[in-house]
Amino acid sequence: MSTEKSSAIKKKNQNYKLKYSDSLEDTKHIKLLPQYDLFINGKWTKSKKYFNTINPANEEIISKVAYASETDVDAAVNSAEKAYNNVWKNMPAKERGKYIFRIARMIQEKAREFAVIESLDCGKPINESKSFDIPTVISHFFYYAGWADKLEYAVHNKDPKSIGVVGQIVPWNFPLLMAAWKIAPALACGNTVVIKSAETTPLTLYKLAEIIQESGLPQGVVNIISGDGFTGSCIVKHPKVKKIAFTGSTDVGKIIMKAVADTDKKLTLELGGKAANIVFEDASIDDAVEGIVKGIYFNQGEVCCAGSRLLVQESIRDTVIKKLKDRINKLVVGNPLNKNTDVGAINSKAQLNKINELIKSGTREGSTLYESKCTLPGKGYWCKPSLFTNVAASHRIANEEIFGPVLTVLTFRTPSEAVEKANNTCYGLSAGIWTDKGSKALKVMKKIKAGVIWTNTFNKFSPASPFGGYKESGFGREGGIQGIKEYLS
């Protein structure tokens, strides 16, 4: 080869480079701190034990966060019960508004910083992080500040009553925006909080700190923490914690409804979910694929709404099929910064395992297994975009919520099926119908056992509507008015 055609070559792959390290999400002006305390009584608070957050796209350390032992949750409960009772519940509701609509306003602000944060600490594709998570994040402290002076008008009551101190428990899926649907709206009613992060995301949590700090919210009404399981235990079992609002898996969540069942505290559970996603022959093949795609491969599938069971008409199963697997060999995946990335890493390597051994069991019980053809990153915890068919309905995949990119695929012939298919399953949170016919939506759509049910769509979400499940998905709801009720004694 010449070495003018090899200087052309390599000036070509130089510039290629140049191209995909301009898709990359700059973080020179991101600001993470090497170590972060908890958030107590409106100050950082040292904790006696540190644990690392990981980056799951390359599995290094981002910062080390402090361990919310029982001694800080006692601390932090009485700093929210202070504040209770001496200056949040006694405030105007008008004056309550002013300070969520604020926070809303900074976070607005440093948008794009939560985003890239929260696309570090979750392995999120930043497109999404900074397209939905932070956004709907922000609609959600707006939309809660306007209800604070008018909640006689949501409950029907002249004289409506906050609870106190709220215990909170999120999830490292969603963890700014389940932090915001459960934070807004409990200020909003005149109660105060003590929350507690997910041990594998609380970055955002503690920027949202700062933010809180800035905004001169009075010390004591949000207290940010973070920890593992028995942090969360802790803040259950807490005489002073009037209400809990948890988010996290069914197991998880049948030990909090227990640890509560002879105390007089209010409960809300948001729990695990495996929706179905019918798609009728009259529907819009092409608009359903992409539904599909969204519904299944959104945030990894690490979804609790994903649509991760594909009811698909027979008459139109192999079509939908070979464009599904068109379509998921298109999909990027790689580096949550990359702009371009479709797909990013799976959070953790424990979630990444329990991922893998369920594609194992799908496998060993005669499923048939289709992968992306995609290459993955070297380091890092990462799953192909996949899907399984010739599922039945007795496999574990069929009825395991999975957590990850995994789509089971299994048919119908007659609406009636459909309905009875879907609602084959112990969660009922969410569900989605692609049809062409408004009445048959109208008409299935009232024999589904599911919270929220998308039509023609997937995954589409107002501060203004509630979210939640039924059976093993939860009880009580976030969003719209029915989270301001959920607030109120």
Given for the second form:
Amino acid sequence: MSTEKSSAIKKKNQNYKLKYSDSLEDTKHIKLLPQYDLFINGKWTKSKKYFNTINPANEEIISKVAYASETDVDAAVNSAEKAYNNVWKNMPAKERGKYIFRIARMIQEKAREFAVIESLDCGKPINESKSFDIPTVISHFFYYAGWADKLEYAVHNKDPKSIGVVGQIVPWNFPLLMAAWKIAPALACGNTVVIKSAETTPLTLYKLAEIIQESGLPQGVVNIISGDGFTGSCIVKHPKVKKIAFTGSTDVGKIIMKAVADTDKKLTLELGGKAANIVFEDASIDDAVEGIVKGIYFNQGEVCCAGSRLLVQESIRDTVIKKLKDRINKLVVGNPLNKNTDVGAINSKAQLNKINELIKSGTREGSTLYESKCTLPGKGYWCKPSLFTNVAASHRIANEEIFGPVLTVLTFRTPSEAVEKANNTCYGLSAGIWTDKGSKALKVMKKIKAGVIWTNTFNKFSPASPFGGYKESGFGREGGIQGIKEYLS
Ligand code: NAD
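Complement to the form predicted on its own: the form predicted in complex with nicotinamide-adenine-dinucleotide:
Entire complex below, previous chain first.
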């Protein structure tokens, strides 16, 4: 080979390398501590036990975090109660609002850092944490900051009353976003907070604690702790906690409901889902295919309102499935910090095992599995984007929340059959409708029992829109004016 030719190849390879490393998010300036203590009464407080939080994309330990015991929960609740009685409940609403505005602006200044940490801890693509998670967190803080001195207009009551100490428990799929949905309205309404992150994703909540400390928010108004289900149960049963806001699985939601049944605690439950995404033959097929992809492969399908049950009209079934298969093969699966990644790592080994078990049940029960032809990284927790056809309504994959990048395809002939199948679930969180006919969308929408119904789009969120479920997807609403009502007595 001539030297000219070989140096041309070398240059091409170098360019390729440059391009590849350019697409990796720079983590040099991300500040993460080797250990995070509990954030109680405005101070970092040591606990007796610590556990590791790992990066699910490579199984490496990121940091150690404190495990909050019953005594720690008690300290956090007492600090929140003291702050409520001595400072927060009597603070003029406008002043409360200023603090929330300040927190929103400070998160905005550190948006990139938050996005990178969320991707590291959750396994979600950096593209999504940058364009969805963190901007939506910020917009919730801004939105509720604006409501703080206008509560009387939200509830048509000249003297709206706060509740007191609220206990908040969040899951691992959108850690900071679920925390923002809870903390911002609670503070705007004059309550103080004890919030617990999920076992596998504590880091962005502790980053938020750093901001809260820096913002000068009075000590004890927000207490942030980490731990497991036992820690959560200590918050739930604590007598000084007057309201529980929980987001997580339906099973745990039921446990919490029983635990507060003979108390006067207020409760909101945001639980699981098995949303129908209904595609009629008159829909724009290409738009619908994009919507189906967004509905199920966004955040690896680890989304409570994921469009996990595709209901496609029989006449267009083959076309839609062919296009979906092509599209699945174009999804980039891999390093969450690669800006081109569409599908990142599954959050934990336990979740991956749960997904794989349900995939096996699908094939065992007679459905046909189609998986992306992508190659998965060797280390970490990964699942190929996939879809199931030939699914019967009785199959587990048609009924249970898979919470992974796995789509179940069912068909229907008439709009009434679509409605019947969409409602044939114990859940009622969300749904999607794809059609060219507005009147058809409205008619179908009215008959579907789901808290959020999107038309010709999917997974769109606004802080002004309420979100929540029917049936076993929970009760109460987060977001919008409805979200304010949940934090007033
Ligand atoms: P999970 O129910 O296992 O855990 C959620 C949280 O509850 C965690 O912080 C956990 O430590 C805590 N917890 C566990 N046992 C508890 C107990 N006995 N008392 C108090 N707290 C306890 O759920 P997960 O696996 O973290 O999250 C996935 C689930 O969350 C899915 O079912 C998903 O649909 C649901 N989810 C719902 C929404 C929504 O808005 N409806 C949003 C996101 C996720």
